[in-house]
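Given next, in structure tokens, is a single chain: the form predicted on its own.
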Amino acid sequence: MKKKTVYVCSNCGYDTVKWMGQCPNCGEWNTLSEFSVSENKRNNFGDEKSIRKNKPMAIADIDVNAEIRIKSGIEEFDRVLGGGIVKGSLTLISGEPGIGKSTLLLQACQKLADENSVLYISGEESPAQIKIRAERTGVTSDNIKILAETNLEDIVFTAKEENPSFIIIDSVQTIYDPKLPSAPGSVTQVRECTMALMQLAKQNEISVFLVGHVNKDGNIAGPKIMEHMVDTVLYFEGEKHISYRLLRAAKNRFGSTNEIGLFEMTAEGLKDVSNPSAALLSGRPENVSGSCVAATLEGTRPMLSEIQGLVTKTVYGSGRRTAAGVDYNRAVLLLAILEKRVGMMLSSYDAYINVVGGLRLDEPAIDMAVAVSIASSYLDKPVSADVVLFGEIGLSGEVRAVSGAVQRIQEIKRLGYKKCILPEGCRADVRNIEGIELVFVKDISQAIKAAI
């Protein structure tokens, strides 16, 4: 057996023969790190001697059995895995340090435990710590045990050993191998720690839990192939000063990846938000310009959001823009709309846009209540308190239809709102629809007249 000398990318994962003071692949500097590697000597593949463990199937032939979900216990953390937990399933969740993710994932033990055994793996808590932290949420079952533990092996022989039904990894970025020579969170450590576990679940038919970090970006911290080899990449996302909590999928193999949880984080941990509408609309002004409310569809869930938009005029040469919760080209682009198509010289005012709760909405049928809410600051004029708008805008100032229409309705009069400004491009759809006071549209001027 012979061994080689290569240079990996600590960033990346981009491996060479030769150092260079910069790598090729990601662009960073002075990220090349070098290791030795085991060189066997190469396989006769395919030659009649080798043995092979697996033998290919007729499609036909392969039996299909309904996939076996269990219920964590927490309603909006099971609706974004899309119903449940997969047996034998792997899934990362990742977020900024402190919003949760942790905390979510204890609680969840507690419902799993009651007819499961769980174990439990922190590599940067202590088990006292953890107690700590569970009786302040609850969380007393007996069928939970605690590993504080880093190394591989050790977890893998603790894993078989116990044989529980779930395991939870927080995090993966502190385990390490050490047939490897890299330090624990490095590239190479990450992926082979991630492949290791991987192997572990689809074996022995454990449903794995990875806690991930991230990084300055936002991004996972690691390899893009962690995320490839995961069944379901969730991410918790918030601001630590607020409350709530949103917990998405950007990847699910068992199930959609466009619906949303909602949580509030507690003195005594995560709480469902069974009815985030009512949640976020709580404390609107009243009679104040630049507020609207907003009909969004995440996923199959429609939600009211309170989007809030504020003009003033600027003291420098050119206005500033800001948005938080929308996307900031998006913003900008609305801006121009509502200068060139009607008539508000906002180039020489400040605009800032914001959406209430701390969410980030990405949905094009916000497009309404954002131009509408900049009207409302611009005119000093109040939207109708009890007015609901949706739709997305093109550059022409024409407001486009968008799906989910008759969702966002029902969503609307659930709540007791009676007017809703629509595209026109939706009247087929929610023609049968009665209670409510329906304003189809054709373009943005025509909705700031039937809003303000």
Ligand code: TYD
Contents of the next structure:
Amino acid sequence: MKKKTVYVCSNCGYDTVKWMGQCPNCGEWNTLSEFSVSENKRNNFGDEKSIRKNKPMAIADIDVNAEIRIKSGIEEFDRVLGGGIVKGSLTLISGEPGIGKSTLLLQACQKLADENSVLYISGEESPAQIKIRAERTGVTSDNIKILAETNLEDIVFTAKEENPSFIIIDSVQTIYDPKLPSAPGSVTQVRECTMALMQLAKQNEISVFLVGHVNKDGNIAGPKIMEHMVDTVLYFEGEKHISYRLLRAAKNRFGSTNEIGLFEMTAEGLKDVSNPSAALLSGRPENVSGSCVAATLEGTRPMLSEIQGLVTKTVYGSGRRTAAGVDYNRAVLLLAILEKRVGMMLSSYDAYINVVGGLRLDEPAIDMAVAVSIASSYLDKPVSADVVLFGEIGLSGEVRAVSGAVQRIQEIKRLGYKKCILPEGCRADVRNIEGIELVFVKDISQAIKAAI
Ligand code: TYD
Ligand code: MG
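Having seen the form predicted on its own, I'd like the form predicted in complex with thymidine-5'-diphosphate now, please.
First the chain shown before, then all remaining chains and molecules of the complex.
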């Protein structure tokens, strides 16, 4: 076997034989670092002597055992996974350090351990630390074994010896394959370790969870490079100082993506939030300008959340804008539309937009609520307390139809709101709905008039 040198980008995993200052794939600077890899020469393609293990099969002849799902007992977690954990699947849970990944998985162990054995492998915390956390969150089962180990060979060996139903690896950035020269957390290590764990999961029918930290620091391989290898990718997000946490499926080979689960971090660990709309709207101020309620659809789940806008006369030349929980560029665009199409002179105002609860809403259907909250603050007139809005806004100020109007309205009704402002384009979808006043609007000026 010959040794070959390659340069691998620590940001995106791109590899090249030549060193470059800038990665041609992702455009990051100084992220290429050197690795030596063994070149396994295989020039016996098509040779009779090459050994074949797998033969092609007619699709009709393939045996499928109905996929077996095991519930973790944490409702929000199961929902995001598409109804439970699939046997032999590999799931990546990524998120910023300290967001609650270890806590979530430890809590999931409790119910899983009722009927299955669980092996929790930690490269970050000592068994004593894990025990303290387990006690605090009420995880007491005897079927949970803890192992503090970072060597991949030992991990795979122990896993085969113990043969548990579930393995949790916390975190993938701390484990290393001793055969590779690079440090734990580097692109090569993360990639190879994930591969090995994938094989472990598939061959032994063990469901494996990997924790992966997302870090802005280029030296740590982001979980991005693992996404194509694993079956399911979950993102755990939220603001550290706000207690709500959002679990989102970014990829799921066994269910729909964009499902979300909402949790609250308490002193006793994470708690399911089964009625997110009510939780997110609690404490909403009444009769104050700059606040309104948007109906969003996350996956298949409708959710109401409060959007706040604040505009103040700028002290500098041009107004500054900040957006928390909504896309910054989208927010700037909506401000420009309000200026051009409605005539609000917002360029000489500072504007702040915030989604209450620390959630991030990327759906264009919140456009109307964002625009109306800004308009309400600009006019200093409150939005009627029993109104909810949804609809996308186009560049000419027109309000465009969005999907899922019926689900959104049902949620609005469930929470007791009396009036919904929605796009004219949704009229046909919602003709059978009763018990709520529906106001159809064609453009942003009509929406502002109806809401304020
Ligand atoms: P952790 O699960 O360690 O995060 P991660 O594994 O994603 O790095 O969560 C750490 C945070 O959660 C920490 O800031 C403390 C907080 N926390 C609570 O508020 N209550 C609890 O019961 C637990 C276990 C943690
Ligand atoms: Mg952790």
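Just so we're on the same page, rigid core means the largest C-alpha set that superposes within 1.5 Å between forms. Residue numbers count along the first chain shown, from 1. Computed from a predicted structure; not experimentally measured.
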After the core is overlaid between the two forms, has the C-alpha of C12 moved by 2 angstroms or more? yes
